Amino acid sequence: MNGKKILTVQDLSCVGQCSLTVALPVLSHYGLEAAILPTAVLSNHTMFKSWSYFDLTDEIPNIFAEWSKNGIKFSGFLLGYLGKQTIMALCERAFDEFSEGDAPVVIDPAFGDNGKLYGGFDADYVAAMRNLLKRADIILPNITEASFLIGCEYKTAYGREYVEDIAHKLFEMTGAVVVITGVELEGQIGELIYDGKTCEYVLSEKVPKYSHGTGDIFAAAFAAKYFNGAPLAEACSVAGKLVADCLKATADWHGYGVQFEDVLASSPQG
């Protein structure tokens, strides 16, 4: 362990490889102490045919009260699927009250994919997320989320000009370093990094599989490398390779998510 305590704010699915059940082992693998703020407890993730959902919003102020009494602080924050606008104000409170110095904030908006919003989200949620992203140091939207955030047309076929224009507008809107994920160009997949000055692509092999939870794995691995001091391109490369390796190691259909455990166990740490 390197002494850094990272708070990740996401839902907790009791069964299924996504959100906190992914973020915890990945952050720990890279030598970080992972602390959690669960937004809700689900019986299992939502790719199953049914699930239960217990909202933890009302408990969060009680958690904060105890953290204050115990003098708990965090070296960094990773936000994933939040689910409700009311959680966003609580996240901002966490930044203000529990940050160790100027602790960096990484936010994966996690509200849509393939040109559509996830169930339960609407324009009001997107607007609230747009405001929350102004508190981030780095944001990790996919193409769908980026297009909703800036209000542009979502395209399935695009070139570099389209992606870079989105990145520029997101930076102007939020002031955060923009890492657009799931960028597909020239038969490869990866990320575009824009820091307000230059655009940098990190592209690699596209594995022809889809699975629930891969975005959560990417965000956790990227954040871990970033919190450990890696350059952004290296953080993208490591996270992207981990996702690709996990997809390769997973059966063609595995409803729980990607089978990341063996891959993580054999991958470099730190």
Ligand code: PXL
Second form
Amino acid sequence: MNGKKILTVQDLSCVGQCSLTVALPVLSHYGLEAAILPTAVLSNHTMFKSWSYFDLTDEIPNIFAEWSKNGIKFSGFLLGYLGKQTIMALCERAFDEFSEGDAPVVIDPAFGDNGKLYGGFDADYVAAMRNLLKRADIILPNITEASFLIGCEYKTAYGREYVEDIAHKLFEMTGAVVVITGVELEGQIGELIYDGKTCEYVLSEKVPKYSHGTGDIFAAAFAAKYFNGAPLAEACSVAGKLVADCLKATADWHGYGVQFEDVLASSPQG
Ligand code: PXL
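Switch from the form predicted alone to the form predicted in complex with this ligand and give that structure.
And the full complex, kicking off with our chain again.
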């Protein structure tokens, strides 16, 4: 236990191996105290045929009031699926009121994949996210989210120039270190890290399987390693390997998230 308390802000999907049900075990595995701010309670995530959605915007100010009274502060923030623009304003309040020193902020925009927005999101949500990302130290968009954020064509086949151009534009837009996830190049998959000066790729074997929820595992493991002091490339490579191992362990019939439990239990901690 390293004593760092991290606030992760995401939805609580009761079923579906995503968002908080992934972030909590992963952050704990890496020795961080995981505090949560649930943005909404869903019956299951939105890749199912239907879902119920209970938005928690109205409750969050009450939670904040108690955190203030109890002097609660966090050493880092990890944001995932937020659901509504109203939650974004509350995240900004959380950074202002509950940050221990200059606690780093990692934001996964978590609004789309495979060239499409997730159900329930629209252009206004993307515009609001553009603004929120300015408060981040590190952002973790996939290619879909990056293309919506900067308004460029979404491509499935591309070269380094396409990815690096996106990274430059996102850096200009947000001022945050950009980690583009799910970059597929030369038969491999991984990330491009751009810190405003240099581009660094962390690519490895592509497991030929798609599963929902891989982005959430990646974000939680990446953020945990980063909050523990790992260099960004190492955080990417640990998180990327975890995702690959989890995908391999996931049964073909499974259908809703990656079966990460056994892999996480046997992977190195800290
Ligand atoms: O994995 C991203 C995610 C998180 N939370 C909810 C989702 C999704 C993706 O569809 O629906 C509720």
